[in-house]
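Given as structure tokens, the chain that follows is alone and in the form predicted alone.
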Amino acid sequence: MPSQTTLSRRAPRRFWGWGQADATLDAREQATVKTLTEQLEVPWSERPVPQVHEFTLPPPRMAAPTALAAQFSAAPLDRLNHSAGKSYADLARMWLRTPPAPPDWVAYADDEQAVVDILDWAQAHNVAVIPYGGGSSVCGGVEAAVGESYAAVVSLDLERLNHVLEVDPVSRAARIQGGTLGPELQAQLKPHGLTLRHFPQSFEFSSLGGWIVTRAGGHYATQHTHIDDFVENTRLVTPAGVLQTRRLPASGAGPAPDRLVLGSEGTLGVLTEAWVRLQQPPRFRASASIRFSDYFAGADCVRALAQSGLNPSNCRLLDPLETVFSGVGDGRHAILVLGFESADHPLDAWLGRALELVRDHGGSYDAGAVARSLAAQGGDEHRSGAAGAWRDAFLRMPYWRDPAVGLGLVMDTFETATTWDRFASFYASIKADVGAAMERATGQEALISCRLTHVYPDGPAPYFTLIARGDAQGSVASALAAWRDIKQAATAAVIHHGGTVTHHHAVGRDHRSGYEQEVPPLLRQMLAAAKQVADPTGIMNPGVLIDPVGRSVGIRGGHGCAGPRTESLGQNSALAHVNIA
């Protein structure tokens, strides 16, 4: 029989909310949800968090594999942790006691044989298999909506894979497993001088393997901002068998068979392990705030500073409404959050030259503070001021959401990218489209606000958060049907105005709808190819990126962002008779 309590040998983690299951806010973050409350007309209450015992699972549909049986776990707070990601949606139908369908188990897998056992067994018996890293998804790619062809569902935890297993100091790189989650990896490298340093703002509770086929984003704001820019090889294990890449610095022979697993979000298999680049900890730092009256001329400004090669590790772009959102402005001017950090020499010179460029778009800056960076550069000057306080928000705004949406406020973001040529009526556009999407689907003028979190020579990557009240009466009902309808405008406007329906927050189930019209149709085809051969049964995580062939998924219930799927792609196609477009 399945274990009937948790086998998590992690922290317990809120099933409702981000973070660990004792996370509080501090009196800060509890004085900024009282007056986004307040600005929002919404009555502040101390809402009851959800418990475990206030939901009924169904059993399991199928009992767990004899030989694996002790891997195996049908708690209920388990079911629950894996039911959902972090996503909006994911959080108010928590809050609403109506979560989405659970899993039928939750496979603690021991090892990377135990992985291969269980995707026999799978195949076997129609049992879809949905990947689990840390479970910090906010797209949809976690959940199981799999629709009614399968027998059960399983989701696979990766925790027990956790370790660096071997560091090559010479080529400054290791070989890590999937499941290692940012922290565990990162104390790992410590002892041998080396980091990682990829930080996306899910990095306490995400994987090296999540990471990876979800292509994430992470704290550089130019030159490597993604983890595929630290990816020297992969080990994929597939229901047809292990696909193990080459580790190469480079190869210029054929398709790079790394970049079939990155993205590939759990549809072709289980990331068991990677090489990855390392590089050794910032001995330098410095940082500078900068204000801009014109937002604009600051856009103008990043701009220059992406294009000059001067490659600073942090350059976002805070619009006015967004320094009041992170607690670094009082909404009257854009800031920009500069920084620079090396392992191998002082950032005078660099700094120095960027400041030029600064000057010359009108941004304007404390020089005193400058100095005092410029001068502590191996010190914690970079943890103060402007700069260190957008850090500390950064990472601690998903904790301060979770009252948030208990209180009915709708609270989101959504990120892209577009070129610098169509920037500013990018930027414009999409305010206004989904400006007026919030106020249809709550009767009120709504909060939305724009950060560029990393550019590049061509262009710009916004990110765009968005809060409102569902209704007056604080229901997070009426704020989830808000929700809906505000994805939905979201993804139609960015794909409409040129960007893409994510930079790096994956595609999942979320995105889909706004995939399938950026894509050609016969990727989407060639992609369904390699899958079938991957995977032929078509168990792996089915519903995300695209549907197996021979079967139809569909829209998850619950969420229902995207709408309906209409498209073909012809009676030639390979996947004609499937419901994908």
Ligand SMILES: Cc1cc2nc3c(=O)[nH]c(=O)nc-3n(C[C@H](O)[C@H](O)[C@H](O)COP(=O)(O)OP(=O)(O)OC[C@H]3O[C@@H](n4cnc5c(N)ncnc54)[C@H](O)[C@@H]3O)c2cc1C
Given for the second form:
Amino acid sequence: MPSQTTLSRRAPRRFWGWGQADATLDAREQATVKTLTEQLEVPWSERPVPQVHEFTLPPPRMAAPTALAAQFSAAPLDRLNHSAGKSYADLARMWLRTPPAPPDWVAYADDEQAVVDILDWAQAHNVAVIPYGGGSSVCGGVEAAVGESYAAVVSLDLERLNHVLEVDPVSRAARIQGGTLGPELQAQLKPHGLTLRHFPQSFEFSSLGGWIVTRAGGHYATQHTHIDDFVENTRLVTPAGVLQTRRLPASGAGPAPDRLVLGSEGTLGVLTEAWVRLQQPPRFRASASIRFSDYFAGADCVRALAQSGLNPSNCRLLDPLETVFSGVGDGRHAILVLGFESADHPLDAWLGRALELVRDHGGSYDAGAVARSLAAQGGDEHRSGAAGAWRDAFLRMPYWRDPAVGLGLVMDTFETATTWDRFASFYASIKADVGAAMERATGQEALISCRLTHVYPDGPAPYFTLIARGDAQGSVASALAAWRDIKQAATAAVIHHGGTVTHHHAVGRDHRSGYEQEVPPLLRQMLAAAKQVADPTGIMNPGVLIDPVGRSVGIRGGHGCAGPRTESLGQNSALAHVNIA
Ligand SMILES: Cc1cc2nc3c(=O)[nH]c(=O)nc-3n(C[C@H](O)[C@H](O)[C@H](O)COP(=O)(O)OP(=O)(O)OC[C@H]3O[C@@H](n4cnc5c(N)ncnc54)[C@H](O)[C@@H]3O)c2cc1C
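Having seen the form predicted alone, could you give me the form predicted in complex with the named molecule?
Everything in the complex follows now, all chains and molecules, and the chain you saw is the first one.
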């Protein structure tokens, strides 16, 4: 009889939402949820949150390996926590008490040797393995949806591989284990006076390994946008052996090996360690909050900033509705949150030149607030004003999304990237297509907003937020059904109008239909061949990115719904033949 007690050594997490089990909302956040339900005309009530005892889980289909049994858990809380990530649909299914099939076992590997042993055992017994970092995937990346051809599924949790192992202060880099969560990594680097400074919104509950294999996007709006920019080398335990790349600042020796690991999403192996580039914490910060009465004038200004070489650390353009969602505006203007940071030099010249560009594009700002920000560059001034308010709202949003989902609201985001020459029509088309799908699915006017999260000299990464209801009774089932239609429409729209299916949320299982249309079939064949070498029996995260050769897991366009039809891997037909449903 497996133990009913969790083997996790971390503070208990909510299996049905974000944060730790005892997370609470403050009065203002509760009021926000109430206001939203009023606006969408959904009844507000305290709904009982899901409890572990309400879920009946099937017993594990096979025994845990005897030699590793102490690291294997079938405790219901562990299995529930590892049955899904944290997307809207993951949470809705928990509120409905209909979670996806849980993994048979959760393995808490003690160390890298345990990872090797677990993969050996899994290969020998036809067991699918799903690497698990923080479990914050929003695209079905950690779900045990592996098809019918496996004897069992193990979720391989890396939480015990959570140490900074070595720091090289001269080159300013550190060797860090893959399971280390953001705050753990930050705390262990602090005594060395160094920091990674990669802050995704999910920082609290996501891991270095997860960031690297999903190519996560951090808080830097320009220059070091993805974790890719900080990776010096990687160490991947694959079923076929260990793939360790060399520590080098750069190399022109053939295709870059780390590029295959970045974005591999657990399909090639388990990232146990990486050397990453560090920085000194910033001593100087300066910011401004800029209003534009015309959103596209704001976008032109952001393009000028992105092409200026000034490299602001924050350059987030919020459209009018997004300013309301973020609590920094009243919906009448677009707002640009602009910021610079440096460990080395005061930022007067950088912010000064950026504000010239702002004025050239018709932006207005409070000159007094800018002067105060510049005067207090070494202090905490950056925490106040629109920049501070935006940051706080940004970090707290996942917490108040939980009760909103339980009240039958759809709250979801999707992100993409496109080139500047197409941006204006892209933005309008996405809002029109997805807005129409929302209205069809919900019978209400669409609430869809956008911010530019990252910007490049050749294009922005627009990040859309949508809020809707399923029906007037606040049914979570109706909301989930509406979400499926909206999600399919969003995936089809970003591909159709020339964007990517994901700028930083990864492909997982839910974005596969878009991914198959976005990348050339030949590339997928090459990936499948690489996977066959690293993972000859196809046990690593089946169904993510590509199907293992000889197994058909299939694609989907959103949890539980079939994706748009694409040509199968191996056919070299033109993308023009792809039918976007
Ligand atoms: C509220 C919220 C905010 C978010 N904000 C951001 C954001 O700002 N930027 C961003 O990029 N993403 C964001 N995400 C998405 C998510 O946090 C990222 O994809 C993150 O990189 C996942 O890290 P993780 O450790 O939680 O990985 P998991 O969710 O545990 O896993 C994600 C994928 O990586 C694989 N994997 C995990 N660890 C390893 C490993 N060590 N070796 C091999 N494979 C592994 C898993 O099998 C899975 O396919 C957000 C998600 C939520 C819920």
